[in-house]
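Below you'll find only one chain, the form predicted on its own, shown as structure tokens.
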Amino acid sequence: MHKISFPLMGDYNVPIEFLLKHAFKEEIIMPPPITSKTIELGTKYSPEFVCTPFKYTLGTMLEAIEKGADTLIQMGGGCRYGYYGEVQDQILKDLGYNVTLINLVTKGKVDIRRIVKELKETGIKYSKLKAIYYGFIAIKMVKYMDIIDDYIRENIGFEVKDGSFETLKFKMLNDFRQVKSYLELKKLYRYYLKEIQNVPIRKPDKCLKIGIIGELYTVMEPFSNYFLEKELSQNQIEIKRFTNVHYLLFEKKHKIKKYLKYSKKYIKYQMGADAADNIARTKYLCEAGYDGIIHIKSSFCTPEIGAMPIINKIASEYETPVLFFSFDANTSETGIKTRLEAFYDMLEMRKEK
């Protein structure tokens, strides 16, 4: 029996594990939560100037192998990260690990025929019908998670009782893991959405509002951005974030043309990953009256490096403060908090004026 595992990113391990357990007739091994050990392992065996998501996912793979995994499922991206599966596979082989790495996305596209062929070659047993049915449920689960996360993100800083949102979300994810059908999932979603919307909040009419943009992995994996959103919410700030898995899988392809048209004054072409999206989002946040923008990325993220001067130009034209963060294995948590505190103070002073 094969032992299958995959890299982690935010809470999306829930729908991924759900799909794999129902579709595959193999053992599914959950990697341990991401810690400082994960990034240390990934950094140790990665090329020096590779982007941080490469290091995080490689570190997660190594920890999964330590738990017994012999088959790893990887998902590329819309930038050079889309080509990293082959590099990671070679690194694991050079380290002496006899594992199979199946990359779901290559060159920014999902090739079902290639994936099916690789599954046959490795002898992995799965059910096509179950893969289709539970894949549909997993996709809906992602959508429901993202909708609820958006609401929590905007309101968690104003909850009357600390931990109310997180407690409900923890229960929701545990219940999502146990669903047997789409109707059961939909019923749970409606129940938890209502419960979360009924959480008492004390939100002023003119609270500080900050938009978060940047490189997709660093935006969506809390550990890689040093739990930036949680830090912001503790200062009673309404948070707006655009990038999530549902957007990347089902909305980005249709919205990118609108984004390019909307921001044609600043950009004419796609720049890879979420760079063009973030330029348009900067303009939107400025026009929507947000008090500030925080742009986050991993070190050596080429598309976002190219986008940063344009983002800075737009923010300057609209007189909207923007704070740039670049994260890697050596980023100082104290330095992050110090810069954030200075940013809050400046935004509050502007708001008072």
Second form
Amino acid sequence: MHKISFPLMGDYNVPIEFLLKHAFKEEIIMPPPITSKTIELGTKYSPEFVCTPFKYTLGTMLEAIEKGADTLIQMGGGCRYGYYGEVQDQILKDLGYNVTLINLVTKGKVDIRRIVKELKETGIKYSKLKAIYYGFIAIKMVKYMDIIDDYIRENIGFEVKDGSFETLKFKMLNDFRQVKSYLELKKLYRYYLKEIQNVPIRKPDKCLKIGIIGELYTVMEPFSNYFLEKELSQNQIEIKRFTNVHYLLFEKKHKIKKYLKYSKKYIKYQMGADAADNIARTKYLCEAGYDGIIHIKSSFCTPEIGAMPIINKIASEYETPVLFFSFDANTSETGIKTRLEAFYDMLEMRKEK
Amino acid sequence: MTKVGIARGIFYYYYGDIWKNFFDYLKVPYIISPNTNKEIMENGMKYANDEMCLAFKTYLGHVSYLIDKCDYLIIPRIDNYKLDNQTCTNFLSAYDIVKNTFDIKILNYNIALDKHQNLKQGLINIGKQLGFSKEQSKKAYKYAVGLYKKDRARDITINMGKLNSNKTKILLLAHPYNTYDDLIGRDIIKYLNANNIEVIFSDKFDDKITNKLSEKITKDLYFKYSKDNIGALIYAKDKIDGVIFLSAFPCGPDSLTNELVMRKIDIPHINLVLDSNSSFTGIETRLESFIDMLKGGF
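Okay, that is the form predicted on its own; can I get the form predicted together with its partner chain now?
Below is the whole assembly, all chains and molecules, this chain first.
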């Protein structure tokens, strides 16, 4: 029997595990949660100046292997992320691990025929019908999680009783794991949406509103951004974030044209990964009256590096402050905190004027 | 008459000759920024983001050199030569970055073969912007590409001919904008030549052959220029004594592809990664011991 595992990102391990558990007739190994050990391990075996998600995902893979995994799944695209798989596979093999790495996205597209062929070669047993049905449910699950997360992000800083949202969300994810059908999932979603909207909040009229933009992995994996959202919410700040898996999988294709048109004063083309998206979002956040923007990315993320001068220009035209963070394995947490505190102190002062 | 500026960086090393031929034919005056020097590089660093690669920083330095010396800059966007032959994202964003950083008119075209946008249309469009008819531009394009192909074929023959040389042979595996840049590759090539090494350039092979050949080492790679380089290595591997990997810090594609290739080949090699603080003295020591090793034959 094969033991399948995959790199973690945010809470999306729930729908992924759900899908794999149902589609494959194999054992699914959950990697341990990302810790500083993960990134240390990943960094140790990664090329020197690769971007940080490579190190995180390699680190999780190594930890999954420690737990017995022999088959790993990787996916990505839009920049060099799409090429992680082959290099990570080689690194693992050179380390002496006899593992199979299956890359779901190759050359920028999901090549079903190739995936089927690879599954056959490795002898992994799966059910096509179940893969389609539970794939559909997993996608809906992602969508529901993203909707609920958006709501939580806007309000978590203002809950009357600390931890109300987190407790509810924890329960929701646990229930999501157990669902058997789409109808059941939908019912649960409606129930939790209502519960979450009923959480008592005390929101002042003049709270700070901050938009978070940047490179997708760093935005979506809280450990890699040093729990930025949590930090902000503890300071009573409303958070807006655009990037989530549902956006990347289903909305980006349609929205990117609108984004380009919307920001055509500044850019003509897409610039790889989410660079153009983030430029349009900057303009949107400025026009929608957000008090500040935080742009986060991993070190060496080329598309975002290209977007940064343009983001800076737009924000200064609109006089909206932007804070840039470039995270790597050895970023100092105190340094981040200090810069953040200075940033929202400054925003507060601007607001009071 | 309007004057076009050509920045000696990145795109120049792929399309510079075609542009020159094209403008020559149409009798459009143009100016090319000089070879990279310290001043150009430092200027580039002023405009660039800290984390941009050395080659792109230098490119912005060339752009800034040209700003008050021409009416237009030519900056293409190169997206892909079909989906399995894409480029680094700097090739996608250079136009928009320059447009937002400097105040200058830009002649721009996009190469995206997956959307049927090619060089011919691009140059015809540029001709139009400069006031030439479609017919004139078409003729100029034909002339430009014809001449380029001839020159290129000659370069390839010379380069590949070196594979049969009796000297110690080293393949310099690098993007041409690094290889031929005065502050990146030039001193290395000079040093190798002075030490009686036959230097073979990875960018001067027939990409129709090398692109496909790269699949022997990597089946998932989708960066065109990296594939061409890797293919050149596979083509040459039985005839060369060693490989020098040369990249500009922190090159996105190279960070992964060079890592993979170095893990898979069994030819002596060194990896040189240059940034704006690199001194040639440090590199020289490494080159020296590498050459000693190759010539010592162990």
